[in-house]
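Here we start with a single chain on its own, the form predicted alone, put down as structure tokens.
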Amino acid sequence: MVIMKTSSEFLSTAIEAASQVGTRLQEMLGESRASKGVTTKRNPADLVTQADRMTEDHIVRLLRERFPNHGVVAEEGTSHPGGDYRWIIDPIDGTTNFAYGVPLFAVSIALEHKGDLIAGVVYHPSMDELFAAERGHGAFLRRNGHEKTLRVSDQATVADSVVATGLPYAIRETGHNIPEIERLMRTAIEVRIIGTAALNLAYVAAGRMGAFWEPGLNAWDIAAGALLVQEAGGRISDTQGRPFHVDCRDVLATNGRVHNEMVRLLGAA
């Protein structure tokens, strides 16, 4: 894979790490669930595979070799204290899709500096699409050796937009997000549920979706994608419209133009 031109060693390293593990994940996609070592975590809907842990270990090892004083937090439990810098990693966002051979999953790597996201990469191996952003330098998509700048969509209303959401792991018990999905199904052109927050955020940044919301997310689900949206000209907040931070659980990302309308619709639901 040709590495995308970047102005930052941080972003270049994140791209390198995501590209390396993505190649191996794509090779493993068609293997059986048994060979992937699929098990559960919090409940039967919350899956993890051996590939999640293998991928996390590889990414963390590379980042720690390059930046030994940086902190790390990752979905499968890796945690290293650091100074002003913290890497936030989801080795496979969309593990259920990956476990079942569905080619909708991504590697998500972000870097935070003193609480501000400064670099982010979301890599979709099955499409060989690498979305990357650096604070103040915009967001880019690399595919088939070509690069283009990312810009959010220009739809002005939700009625003209395709929107996306996700299903919380405890949805069977809580019903959280069902009323919101019903409300948006009656308003937007379509509501998409593809099973990976990182890709949904990248698609908002790329103008493919007008909005994405999901309750109950974690920092590793959203960190890289949030920077993509911001650097592509979009807006991100919590679902009530309050300022975004990386530990925000209930997230709304839009092209900016439909943001206030989405807040009202979600609130009404």
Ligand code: IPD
Contents of the next structure:
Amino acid sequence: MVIMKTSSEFLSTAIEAASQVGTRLQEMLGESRASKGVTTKRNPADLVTQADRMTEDHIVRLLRERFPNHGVVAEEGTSHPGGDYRWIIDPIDGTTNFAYGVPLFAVSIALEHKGDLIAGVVYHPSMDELFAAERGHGAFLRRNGHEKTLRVSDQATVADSVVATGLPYAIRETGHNIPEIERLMRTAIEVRIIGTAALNLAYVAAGRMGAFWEPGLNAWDIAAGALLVQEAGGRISDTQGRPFHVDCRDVLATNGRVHNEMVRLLGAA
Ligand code: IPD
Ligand code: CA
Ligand code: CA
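Now that we've seen the form predicted alone, could you pull up the form predicted in complex with D-MYO-inositol-1-phosphate?
Complete assembly follows, chain above in first position.
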């Protein structure tokens, strides 16, 4: 058993917040869509539930109590300016799964300092798997009271890798990502579409997936997962291989070894 280096109060507070809301979300998972209060946002496929807002409020309240001078941005509309520190929160990543009772959703909480990600937590309540990272201290998985250092996979080719992607909500109008998915289906062992970007990134960090890409993501989908991948020895960039930034939207995360091949495959699609 590896002792997790929850050295900073920042990471331990993020873990505390994610664990609290995760337990409640797991209890709600089996309830009907009506009792979850499901409505739509930008288009009919873009869902939100009362649980998204409740979860966001709970996390933000806890963080603001502990760190009143920190800024916050969260998917369901919370925005507080701050000084050098900014929390980036996705209260439920995988809302469609959550709304339909599919146990594949995660809580994602990250902290930036002067524009650099320094702490991140992705919590998957249905498996009670908590993925966490701190800049310079590695990435860890906590499950059943045990902690394990995360390390990306060692596959050297895409043909040897399971890769994951996501479907942008506007895919019906834009068709974005369909040619790339076809290309990867013809190359990788398999292409997984599990409906949560944060968990996909955690799985790249854990060596379960060789690569994950998705166009059109937002900072809250990727901030915590990006740090997990980097701290587990992987690589993250935009889909053209240019340097990563939380606002870069079209994201590619890999074990490092298959990165250039993925950039080439996506570019050729
Ligand atoms: C979505 C999930 C999904 C991805 C979408 C995201 P949400 O986040 O990460 O996997 O394909 O692009 O917007 O709306 O469930 O928080
Ligand atoms: Ca999300
Ligand atoms: Ca969300």
